[in-house]
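Have a look below at one chain only, the form predicted on its own, in structure tokens format.
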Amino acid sequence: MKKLMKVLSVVLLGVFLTACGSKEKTTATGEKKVEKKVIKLSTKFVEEEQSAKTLHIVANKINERLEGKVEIQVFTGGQLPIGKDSMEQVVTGANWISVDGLNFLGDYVPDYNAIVGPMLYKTFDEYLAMTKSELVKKLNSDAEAKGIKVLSLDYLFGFRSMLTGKEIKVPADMKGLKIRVPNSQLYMLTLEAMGANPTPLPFTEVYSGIQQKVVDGLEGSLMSIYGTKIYEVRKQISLTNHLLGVSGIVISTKVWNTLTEEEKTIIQEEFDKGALYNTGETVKLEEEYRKQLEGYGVKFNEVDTEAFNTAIVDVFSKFPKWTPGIYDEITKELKKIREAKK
């Protein structure tokens, strides 16, 4: 019954949101007037986080340039469905933009999970070069065939590390710890390989979950740790840098194809500009936030990176839906990217 009610609620929400699209109205003089198309953007990021601030800037620029023909409305902090439910809105053709982890894109095109697998990237630039590769362009094409238009994969919010109540140096230090992860097989297998007990929990419930001992800590970016104030309940950050925090921005192809070429161009341009701005701000803020967090009593710990690299090596072999040899393709592309930087 609960499953049926969830399906019905998703369908009804989709109908409601589709009804928010542009319509023609006839005025008293018989003149046809086109109302603006309203597209709702849903994200887990809270208002204080840089990604949310950037999305507001992008939406405002789009709305300004399109002069009322299209309006992007931003809903932060999980006010509207996020994660899997948000992606369902996109796939069913609602007037909706989903901003969430690539793992949710991976539910439809599994290899998206592979390109953000554990311990792949050393810098932001390596990942950003990967998103421009033919390998990732092929994934975007596969997504489009499933009704998902990828607007950007470049919204970074930092490498993810551990926030717990104790110092972590090696995987053995994580044994028995209940660590909050997104409801994603990639995250769960990665944390399990690192020695933890991965515990899926909505991000909006993590603060209270730590207080109530549902979880012992979380893995997350410095941006999220600072923005959500979870540092108030845990004070040890161990710099595992095990995954790169990335958001994909996607819209339904059905909705995208109703837009004019001018509208598509403006929307794409502003999301591209927003990605560049967001990365620049993230680099600056990570340094600033670290200083502030240290002022709040948070301790930063270096870890044995090689020990964690060894621990996660088998993760890439545990996804039967991934294209055979995808890890070799990624590492080959990474080698080219690194050689080009020399």
Contents of the next structure:
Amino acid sequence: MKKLMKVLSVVLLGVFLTACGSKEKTTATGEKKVEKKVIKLSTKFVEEEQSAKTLHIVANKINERLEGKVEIQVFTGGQLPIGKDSMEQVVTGANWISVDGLNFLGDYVPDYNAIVGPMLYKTFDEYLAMTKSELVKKLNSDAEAKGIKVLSLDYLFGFRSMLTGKEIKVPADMKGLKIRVPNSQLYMLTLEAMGANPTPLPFTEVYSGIQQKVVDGLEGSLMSIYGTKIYEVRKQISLTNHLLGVSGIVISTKVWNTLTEEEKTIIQEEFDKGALYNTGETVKLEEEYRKQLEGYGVKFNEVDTEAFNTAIVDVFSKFPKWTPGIYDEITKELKKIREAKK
Ligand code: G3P
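Now the other one: the form predicted together with SN-glycerol-3-phosphate (G3P), given that the block above is the form predicted on its own.
Everything in the complex follows now, all chains and molecules, and the chain you saw is the first one.
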């Protein structure tokens, strides 16, 4: 009987360990040890950028609270695949967390592109309220059905504007300018509508790209412009605020489902806390960075916002894969959000 109980408990422990995705290993001294589960987190952000700093804090906190059962390893600055390739790691079930633009999620659930479309939001809060809406919750469950568990859509890094060699006031000023954009159809179509010649390029190649005249400038947030030191090669910021710089944090549902309830709760809690912290730091630092950039000789220019708003109107009708009527749904939701804030 005793023997049977022992066999049973070993079998049960085995089932438990398989369920939480951890493996048991016997050491040289015959000691049984649970092997920790290592999850790689890949991001484009360089160490000097706040988003990278926040991700380190989040990962450290998770690793500390899970006491070695799960270890999240952060790889910054595109040391590991980013963008499309990073998403592919997630959907193929690798032990991987991808942190990148929502446009890459849009390759799997096209409507993600619609919720980060051009000129939609006036404030960070409006976007953050949108990510809590039923509309976006539905997108998250569509993503889950495709093997993508969304941990957060709230890692903001600021509204994106133009960084060029000349002042831009109206779309006509963009004519002939080769502007670096992330490799995304949403960005290509938006910048085209704004009057530029968009050129997709990895961010790591922009600094030399400007020096070698591959591109004339770029569009990006103050956090990116400051953190990557790209302001060293271009000095005119024109405040178009055309798109919101925001990262989605995703993991494979396959991997997620191997974690225990406790592990899932801790990971989710820390990413949620990290998002709040990251937004607070972004708001604070944007102001500080603007002053510092002005000190480095960067000029900030106001643009004719109405003219750019008009220029991008057609972008929303250029995505055949979007759910018909999605733009109207988004604007209705935004109206609700704005009214609730009054
Ligand atoms: O470090 C790069 C990051 O700040 C911005 O990247 O591709 O969104 O322009 P991207």
